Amino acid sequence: MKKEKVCIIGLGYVGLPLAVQAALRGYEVYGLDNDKEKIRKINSGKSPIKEDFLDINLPKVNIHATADPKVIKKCDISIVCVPTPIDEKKLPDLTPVKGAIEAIIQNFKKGQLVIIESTINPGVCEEMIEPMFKEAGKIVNKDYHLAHCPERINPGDPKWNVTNINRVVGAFDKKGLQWAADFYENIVDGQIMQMSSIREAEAVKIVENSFRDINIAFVNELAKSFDKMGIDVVEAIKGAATKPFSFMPHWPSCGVGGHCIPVDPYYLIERAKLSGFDHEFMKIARKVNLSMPEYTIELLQDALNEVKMPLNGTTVGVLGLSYKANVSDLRESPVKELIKLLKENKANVLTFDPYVTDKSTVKNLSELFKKSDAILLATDHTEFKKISSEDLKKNGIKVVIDGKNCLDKESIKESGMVYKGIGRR
């Protein structure tokens, strides 16, 4: 049996291995992007996106990738993977989903699914995408399906990826349910849960993240107090962590990123405002974490007195740019916010990722050791978790920030350097 051609809206980090796994299954896939050179990497076979699973299999598979709206015509699936971030202000711009609704509604094909995969909050396919289909003349569940499959990607993760993460769910009616539990059954491997409506669906991806955002905020808030104890709040984890139930351990570091943990709880607390709740808890959370640039930088001032070293024109290597370990991903990276904060102390600052080489500013880490008096470690990237003490003690490095708690505090402290990690004895 022949199966649907599918339309991917949005060839992000999301809708690229989306679009690569269904080709892979065997669906005939157009790519809707508005980057032209995107687009063109991904004609020729190339991942415009760092990541093993898309530099192995997209040469495999035929992605016809274009800006030209005109392709959704052409669709029995349509799936927006576009953004979904926040303002200055920390509000939900939904900016870039209802792009993706107005150039579907624009060339519309009747009995076409249309399933979201971009983070919503609970009631923005009931009360901003149903009607605008409704004020263009379609009618959800006569004229086209609605769906919602909230995204599940962990970029850099060897396990866990498209092709074997569970997923759920939710639609307008049962017909389009089973339509999109059909596709998704078809590509993934592992388990699809139906929920019994989309308000649910569009629910399961706030739960999972702020969940996240909160563990995480207990145990930044942790480090912070067991520093002032002098109590080492990782071996304090490691050993609540061998409790075989009702426990899941977490760790400090020097900020939340990526565009989940730090975005997504934002849009419960949003929408909750507008149904007459306070989310207190979620809000507190974000502020923990907020916080965490300024605690590392702070931690950075008092390593520096220890050696009697202002910061104040002090050079300072920063490794890592992306927000997490072995991907050039810089979405909400709180290494923004930490390289701001040592600009605005009138620190020089020196940054290399071995993934972002484009945005560091020298060239590997022998030279941003030669040049540097301390060093912050942002991103715990594998090359920089074997950095050894003798690496750092004969370039003349005096003081060690360990963001990500990866280094081997014990052999850099016995080198004679200040080392501090975040709630680290």
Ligand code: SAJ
The other form holds:
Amino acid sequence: MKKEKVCIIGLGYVGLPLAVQAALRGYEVYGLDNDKEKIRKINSGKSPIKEDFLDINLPKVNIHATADPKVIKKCDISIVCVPTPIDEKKLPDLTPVKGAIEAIIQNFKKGQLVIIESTINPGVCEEMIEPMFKEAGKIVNKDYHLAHCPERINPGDPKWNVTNINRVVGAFDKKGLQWAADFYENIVDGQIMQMSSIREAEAVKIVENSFRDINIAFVNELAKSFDKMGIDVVEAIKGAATKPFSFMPHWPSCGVGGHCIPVDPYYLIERAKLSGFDHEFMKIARKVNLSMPEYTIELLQDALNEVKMPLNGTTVGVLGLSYKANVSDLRESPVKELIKLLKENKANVLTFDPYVTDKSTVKNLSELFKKSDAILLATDHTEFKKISSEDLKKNGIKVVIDGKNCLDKESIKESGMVYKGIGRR
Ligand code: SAJ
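Please move on to the form predicted in complex with this ligand, as the form predicted on its own is already shown.
All chains and molecules follow, beginning with the one already shown.
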């Protein structure tokens, strides 16, 4: 088989594993990115992203990483893997996707397959991307093929990665659909589902991530109500999870962060509005999840009242900065909001995150414990789960707020400290 040439646009946590896996499966792979340092590292076989799959496999393959978009013209397939964040008004920001499409148009290769992996809302391919090509005189299914295969990378996941996660693919025509499906069949050892249209493919990712946001909001609301009723919500959810069918546990916490879960629902909420539908339920779920940092600070104030300490002037040691366990990613991290609220209440804030030491205010856990009156665990890094009540007690810690319900509640309480989890008294 003639080695097909593939250009991956955007070499982040989605594009780089895809580039490596495509190269491992025999494609000639070019990578396009605007970060020169990232390009240098990749061309020297070093991964700019901490991920086992990359650390092991990047040195084995030959990816031509470059900042020069002319490389697109060489390739049979171009795959867009750039970020799709939301702006300060929580509206979808498709600027990076537009930039990638412009680069493909400027360096157009007739007959190319263009695949969008970036998360986009239903309608973006037909209402934004295809019109951009048409504007430049490039007709879909004639001059190029356009497909969508939503990314499903789960950063830090030891089991699921680009080699084995099932995928869905949608396109404008059968040739584009089959070509894209063949590509993913070649590189993924999993199911590749061909959708009846590109719009259904665009909807899949939003559905799966909104599902997660709503279910997290459900248990966050339970946590607030069970706090008032003295019920341990974690135990109740674990009990519900013994039901072997039709229950999927989610867990309450001090907030929902990351580049997917708190972002993707807004894509559907905003687009559905244009079609005259108001996603009330999804908006309420977002509101509940966005309220969790404030709720966590209220728990801290209640706990400090029990030991007659005002938040004003108290030194609070915040454990964790990143949005989820064992990653260094700060995007949409709820910890930002927690720190803002602590400072608004005139607390002295110290922070330590072993994955983000450059933004931590102390060098290690023991320094944090020594200097703090109260502890607020905001990220459930594995290292933090080993914290013992002795570590805390011997440093005079009086209050522990467990924002990810991952500490040993009973032993902290037995040591005479005030413990509050999210939905756990
Ligand atoms: N969180 C909770 N309670 C939960 C689960 C998560 O509060 O029960 C919080 C986390 O602490 C974090 C945020 O939500 O702040 C997001 O956590 P996440 O586990 O969903 O992690 P992400 O953002 O990396 O989500 C990715 C998504 N993958 C893709 O979009 C391709 C998501 O679809 C996956 O479901 C998720 O990983 C996963 O299952 O780990």
